[in-house]
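Here's a solo chain for you in structure tokens, the form predicted on its own.
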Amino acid sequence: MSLRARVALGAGRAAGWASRVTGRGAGTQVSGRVMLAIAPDLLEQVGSGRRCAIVSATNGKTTTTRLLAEALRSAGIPVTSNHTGANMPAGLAAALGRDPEPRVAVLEVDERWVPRVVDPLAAELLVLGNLTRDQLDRFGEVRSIAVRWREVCGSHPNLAVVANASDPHVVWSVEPATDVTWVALGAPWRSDAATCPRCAALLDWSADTFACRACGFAQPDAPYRLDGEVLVTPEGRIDLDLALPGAWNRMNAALALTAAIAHFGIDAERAAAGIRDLEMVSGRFSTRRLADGRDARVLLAKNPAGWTEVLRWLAPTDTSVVLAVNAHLADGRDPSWLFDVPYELLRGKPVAASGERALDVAVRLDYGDVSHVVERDPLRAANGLPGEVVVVASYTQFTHLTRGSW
């Protein structure tokens, strides 16, 4: 490594440690930035000689990110990974910096900059999990980011891929590449891929899988399937058994689990049980005390696939809940994906519409006949209503509840 690069490290570890004890933050966004100001090409120079696994997705990258290191860790490999969900360069060239020693990197990279990191890095593997609307007026379309990773497949063509086979975006992003396993996630939230990615015709949807009528587009056969809670590989059945709830994170653990035993050769049972006890991911599914004694737990939901992945789970349960959003630049400044997610799920429920932008909340409650209270304050919201509480919160409002105190 080169003189300025160890500088950048010096400095950047410095920088971080000051963020940290004055508070500021977490310290690995200006770490990192600081390190690339110094040397613009560290995130080559710390990747130099590692197997990198790049995984990406608009939902659950941070989860799968963290499933399929634990998977190669329960193997005895040791891994590097941006555990804090930093995912952009800087936040790359931290974690990398910050952890030297590991040959093998698994790294959560945000969905846009996958184009700009998979050189540098001299990445191995693409894990790809789903395409959906997030955060229009910083992201764009889907279509946007679909053409990127499509350049990428298309310009690596033996870059190793694992692709979810259920998304019709992720599917024809992938075409290029020569190299894929597919694993069949199922598509719950198809309102993003009504329209063919290749000929823009109506797309066929049946129970498990979709395909163009027009110009033959469909989604691939896959040598791995989920099947409720169970992950169907060529060699059998793996009971998942998670301790983290929600259908999608059985989707994000189907998809870690491929990656770690198609590409890296983990034996499957070793893999899975590496996996099962993990409760918490960077915040996410923590709990909190509150004022009374009572445990509320915390979830992060960021868009309408996301939000509606969450409602479903906690509609049956009895539970109250309560919805914290915020609309700064990290959570997207425009809230009126609140009309695309079906919070008429939590009819009968009790609900508080909390977070900055709790009167948003509170318009779109009263169009879906959903009763609620009004206060800003999640804190005081969740201590307000009774039994069993989950708070579920957009970007910001997370990082707080989670980061902050209680």
Second form
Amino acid sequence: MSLRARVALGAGRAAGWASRVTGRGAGTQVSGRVMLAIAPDLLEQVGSGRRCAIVSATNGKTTTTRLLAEALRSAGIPVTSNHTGANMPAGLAAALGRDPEPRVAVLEVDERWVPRVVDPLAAELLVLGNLTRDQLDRFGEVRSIAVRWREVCGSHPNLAVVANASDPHVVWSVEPATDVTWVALGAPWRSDAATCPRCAALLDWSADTFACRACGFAQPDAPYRLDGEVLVTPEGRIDLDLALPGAWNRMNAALALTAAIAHFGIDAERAAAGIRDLEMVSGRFSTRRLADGRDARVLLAKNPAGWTEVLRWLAPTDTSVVLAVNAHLADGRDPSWLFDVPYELLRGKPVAASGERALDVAVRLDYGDVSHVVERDPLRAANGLPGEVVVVASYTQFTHLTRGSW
Amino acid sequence: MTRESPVRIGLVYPDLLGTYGDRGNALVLVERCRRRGVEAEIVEVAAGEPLPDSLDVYLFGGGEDDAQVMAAAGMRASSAALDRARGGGAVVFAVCAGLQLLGTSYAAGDGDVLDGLGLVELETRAGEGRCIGEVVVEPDPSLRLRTLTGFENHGGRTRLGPGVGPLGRVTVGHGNGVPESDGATVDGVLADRLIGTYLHGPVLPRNPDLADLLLGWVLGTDALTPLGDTLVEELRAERLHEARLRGRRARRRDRRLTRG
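Can you now output the form predicted in complex with the partner chain? The one shown was the form predicted on its own.
Zooming out: every chain and molecule, the one shown earlier first.
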């Protein structure tokens, strides 16, 4: 490593420390920015000599990254990872610079940054989950990301890909790749995949898989497949039996296990055992102690697909629910999506509309006939609801509520 | 206000034109009927199906580029049905991409200029940069509506044909994004029982009197029973306050820029 790179790492760490002790943040972003300002080729340097796997998706990338890292560790492979969720170049440089030893890096990368980091990191594997609408005011539409992923796959013939066969945008992105392992995760959220990514005709979803009658674009046959609680592999069926809640985490686990098994050659049972007992990932599913001594569970929901999955999971339970929504840049400044999410699933539960945009949530609940109270402070709201409480939070509410538990 | 059949609120191609919570507009219309004891239902027209001529309200929402092209193709094939429905008094309410599709032509994502439905004379072309943020619109005085609040996110610039009037004048934000001859910025379009706008948020939950205007057209009355909209009023006050702060900041920034 060059002297300049070593200086950059030192200065970056100092800046990160300063950010943490002054309480401004986790320090990862600022530390990475300082590093890249001093040594712009730092990603090349900290990535070189390692096997780098990149994990990306609209939803589930942090959890999938952690699960893949754990599956590899369970096989005795030392792994470094950007476990705080800092997933742009600065965060990647900081994470890799902090941990120079391990020969394998499993890195969560923001969807939009994938094309910019594949070459500097000399990545050998892309793990791609799903593409749905997310913060339209900030990033534009699903299509533009699919186009960029497709360019990467087409221009890197040696890049292996493990990808979700059930997501039309992902499948179209991956089409030009030569080394692909498909895993069919199922498609609970189809609202962003009405038209064919190849020819723009209407997609036919009638067989529970997608097919375009106009151009023949269709769901590829997948050797790996999620079937309820089970990952079906070419060698047999693996019970997931996860401690993490919800259908969405089974999808994350199936994707991570497919990468561990098919690409890294880890024994399937061993890999599954390695992730089974994980209970919390970067604050997701962590708890906060309430004033009256109860614990409230905190979940992150970033976009309509994510919210819908969380609500489906909550619907059959008898928990109270706090909906904590902000609309800062990182949440998406336009909360129109509240009307794309089936909050009606919460009818009959004790519900609080909360966060800076509590009134937007309250009006949405009112038109959905969901009775609720309005309390902007989510912890006070949780304290006012009976029994077990789950707080479902948008991004900036979530980071605020879970600070210290990452 | 007595009707024999339920009010039929048509949600046109929600899988193509539903990117910005547009279902919310249908939900609000149905709920505001029910709360007044008027039966109402949402009728979803799935993409690929012809538009029926039997709906009371046709809601067209926003969509991504490819979806907009598909929706346009389906709608052109159904334009006779839509003409029949409008002849019978049906109401058209269109948001964002839906507004663009009502016009004579619009530019697709790849730059091609495509025919719209031609219900009103307006043209949309791509502009430089997207218009994103809170919008405030003072509606045409003939509508007797209060100030409209919404959120916009679009790259289109929409020019109204001669003699075609807008929904209102923009006081914060961009709306159609094309200055009129008097220098004012306007939003949307207003014609006989037809309203188009760039405002989502969605727009009807935030602006109950606009929702009631549409329902009044359907039900043939301008005296709908008021509903207890306390929450909505709080939300409106909050949004309008935020948007005006933003507007003032933007104007100060512009002044600084023009002074150089």
